[in-house]
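Read the single chain below, which is given as structure tokens and is the form predicted alone.
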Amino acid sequence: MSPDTLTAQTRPIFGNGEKANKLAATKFGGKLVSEYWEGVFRAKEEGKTVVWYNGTYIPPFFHAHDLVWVHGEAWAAMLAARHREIGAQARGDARGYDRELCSYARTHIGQMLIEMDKLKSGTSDLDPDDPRIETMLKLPAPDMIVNAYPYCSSGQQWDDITYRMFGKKVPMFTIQIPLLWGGRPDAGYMQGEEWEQRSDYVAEQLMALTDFLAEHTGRPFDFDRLSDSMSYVKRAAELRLEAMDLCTATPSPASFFDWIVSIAPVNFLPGDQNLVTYFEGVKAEIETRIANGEGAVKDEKYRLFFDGMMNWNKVGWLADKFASVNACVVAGRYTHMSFWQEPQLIDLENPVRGMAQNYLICPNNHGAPIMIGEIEKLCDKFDIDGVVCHASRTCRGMTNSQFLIAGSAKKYGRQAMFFEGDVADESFYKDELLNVRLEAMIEAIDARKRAA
């Protein structure tokens, strides 16, 4: 029987009201974040040369060269997450966006627009200066404009809208990372003649991307600061993962929804001792609550693998509404698939090629067999019972294997669900539709235990 068909007596009370019992040590992530987008808005005065870029985790580069970076896709992040993103893509629509393009891009696009529109009219009273980030303040206008993207062709088309919206007079430097497929005998996770020449392919156009950064700030880019740079950046990847390996237990001390909000120090945060000492405060948690017996959900009785990007307009209510059934979103691909995940690959010494394959081996850039399997490996290894899919409504690059990964989750016994969402933007969530989906995925769970 159906969730839909069951009586009002039969159909039992979805959530006890419980909420998620998040890390305290993550808050220092957000004053981490607000650190930052305040040096951004202050970069003008202070003189700096300003970059921005969209795709992977390439801010090294522009610390070691002493560049304030302005990263897309966590501007709209947090204009979604403080829920300020509404303005923003009304007036993408009203360029001509369609709703369905990257919510990312149309709401860092959208913002563009206001502020421009602002200037051109004489009505701005922004000013770049004042560190309140909550008001959303303008954008410092980008010296430089660089591109990233791993899998996805709308981050491409993203930067070349931001170069044609600045006249075209923006430097732009774009780096190819191709897929990959994964087609021939000897592939596998990186192994595999595709795997090096990818790998060398990469790492030459980083090579050169540091020539474009010389040459556009007149100063020879500082490799030592580069390696010093990933010195700290690699010891919090490696915190992350220690960290994350702790979730094993059970009940599972950190949720999906803790590692979400502890991307930013992973992804475009500068690479200095704050990194290190917020996953080195993570992980004391974790261990602390281990040692306690304290989950990141009370009465854990269902363990579930996230796949899709986050919806940021709904972190704490996601954390909460899973949490209000006893499940804990333990591991997700997003989380745990990406963000220097294998950082064992970075020599310090010479840590370009180690970059450029960190940045290949990001989830979504893999032949979907390879990825699905990582994913299995995932779910063996936090002993997953179900498998929660997002389909966000606006990223194609991460949904479009989606319903291969449901079906590997039922062929290994474990039960998958969809639902509708979005990174950005928050009218493509309908809750009575993950409401009812969850439930019948617990029910579905509760019954094969019983029948096991």
Second form
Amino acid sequence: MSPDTLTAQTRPIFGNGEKANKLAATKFGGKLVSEYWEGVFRAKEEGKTVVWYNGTYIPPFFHAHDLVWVHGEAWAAMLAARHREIGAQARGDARGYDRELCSYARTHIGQMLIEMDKLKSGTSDLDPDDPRIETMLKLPAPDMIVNAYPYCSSGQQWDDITYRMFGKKVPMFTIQIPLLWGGRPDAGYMQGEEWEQRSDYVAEQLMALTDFLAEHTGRPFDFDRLSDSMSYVKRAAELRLEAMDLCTATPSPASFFDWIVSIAPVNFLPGDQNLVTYFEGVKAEIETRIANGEGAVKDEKYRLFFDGMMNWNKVGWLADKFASVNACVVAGRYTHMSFWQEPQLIDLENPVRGMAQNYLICPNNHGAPIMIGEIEKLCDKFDIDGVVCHASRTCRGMTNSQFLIAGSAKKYGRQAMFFEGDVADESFYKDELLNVRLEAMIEAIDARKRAA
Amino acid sequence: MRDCLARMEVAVSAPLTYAARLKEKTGRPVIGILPMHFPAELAHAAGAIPTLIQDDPEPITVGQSSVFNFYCGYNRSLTDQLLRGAFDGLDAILFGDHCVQLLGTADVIRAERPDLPILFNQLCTTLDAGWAARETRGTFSQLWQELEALTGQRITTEAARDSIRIYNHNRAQIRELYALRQAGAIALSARDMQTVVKSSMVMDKSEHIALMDGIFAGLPSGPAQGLPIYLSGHMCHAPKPAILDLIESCGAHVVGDDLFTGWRYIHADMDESADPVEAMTRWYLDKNRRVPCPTRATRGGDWETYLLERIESTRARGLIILMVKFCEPHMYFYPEIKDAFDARGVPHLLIETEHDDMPLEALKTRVETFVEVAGRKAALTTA
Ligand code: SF4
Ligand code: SF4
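The form predicted in complex with its partner chain is what I want next, because the block you gave corresponds to the form predicted alone; please supply it.
First the chain shown before, then all remaining chains and molecules of the complex.
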């Protein structure tokens, strides 16, 4: 039924009932992600060594060393995206983890506790028919833990708890990715003394990581395999950026939500031909859409920027919500300022320092002036009318600076709004608030356009 | 003694006014230090007036426009103070923590006061990493140079050693007070102990040392009455004195603590004979071995093990945990403490504190019940 034929009874409470026009090519990513998790679940049967890690995109090091890796955030996001997070969070609550604590961590730790319970009793307190059980009971325990969290202290503490939960017996390695505060006179995006020093510091730690992996597996680290894996990652990252750049077109052929579902490939999937194939597919579809004048949102009237962490149990919901007011969320801090966003820094002959640099420039690891400068550049490039800030309740890593981001948007003639939600705890999401604020923002953009 | 405490109390009630007066008198710049790990000794050696920035009791008003209400009270208070102009008298801020919430606040300060130098040098948080010593040395050396540039004066090794000596002396004085209280030789309230520590964070060191001498000259002797309990937690800032009063009014008396505005702040000295940067480095890196901090990572020592040991050594009969609402580092480690204390059968009570007004009546009932239960248990074990 087209929105024009909606009757009073069928008219939606909010918006015009239009849905997001998602990229079809991203389906291949869903398949890759499922295969990846299947591989993780089979790891123990196949005699593989399992490493749990949190933070930045370091899997090429694990891939090169033939390990199986579990990304804590990805696990929590996956449970949330499949609406399987509640049981894990409830188990965390039962041990006394406050619900104001990072919900990624609570979900992941809760899952660990479920595993422990299972180990201890040979049973689970869930009904055997509960559909959640299948997803939740398969996480293989770690043989190693690696922490590499830029900016957010919560990430480090979360892994400290993991280490303690496994009785301090699992070897653990922590990489410090320090904030680029940008206070020295020569500081700038990817420039200055601090940038050079920090790049060396993180690169040195990554080299020490390779020693750690070698020590705990008894096998030498294979730098050729690292270069090989990175060759695919680099190519995929270039294709991703090229495809993103094509979204300067009007209407935008893809939306922030398409880029959200495209994070897994650049964040934690193995660096192989599949990554390149995935982004070739995405780029080709975008090119076709541009040729046909097809947008990610029907009758695109407004172009928005999304600031903040994703609300993983609301990806489709939010994509449709914005589409239903003809607003295309074209770009975002989380998607467009992270995940190998400077692939040219990677020298495939010697990739470690360039990798370190990509880890350093994750979107919140800059002091606010430089980070906001980069946001403004993106907003100009994509011709953004308004900035939507997701005040993700338990993720201060991404809510820090949001008042400054909103202030800057207004300074440059854009609208700005906040809505409340969370990364993985649905109970913090306030739908009515989003509806009211989004409507108000749309009206303000209209008024501004009329005045111009 | 009361006179000395009263003078400390004046400084504590308006630390930035105290610093401003001192600046007026001496012409020395005021440097605000953010908690919890930065050695103020260097700012002192640079000839500045170091003041550890405190939470203040004002309700959050203008600050609401720049910080979310799901940030800890300390961060919200900092933002509010900033926007009320309370930091206008500062000449610089020293900052090196890693708590994500504080990192956000530092940027708000920079945006609001672009003219105010923020000497940000993030400390290595993995204290037992292979590069921790080198990095920490680098951080303190960098800070040394930045302070010289800021004040336009060379910091000599001798000056840094002198500052370390003065700080050590002051810390030792306060530790002595802790020892007397723990031994039951003096009846000093938790409120008074907080005044002593908090004033040492903000007052001129020489003045504080003199006041401490005055306190020792007139200490009330005799053991305090009530059930001995141990206080834990409260990172970065002091709990409201009214909460301490409430706890002691319920029949408990505090014999020890690991609060930041408490034992955590004064528990260790720096080596006076070593090179100053080296001394600061060791002081910093050994922190978790002495009093585990949830904001730093180390493979060794556990906070819960430390607390159980402290309960034993102070002969406390229970633990009261003061947890700052929204304090993530503490929220992560609370279940570890709870489980360990449950396993050992040591009574414990969690009190979540807020910057805004708290319902003290309801809290009183909880503390009374706790003291009663812990008291009964103590009677059983000693019977
Ligand atoms: S608070 Fe946010 S940035 Fe920090 S660990 Fe959690 S999800 Fe990551
Ligand atoms: S450590 Fe806790 S009290 Fe300190 S700034 Fe962070 S959240 Fe606030």
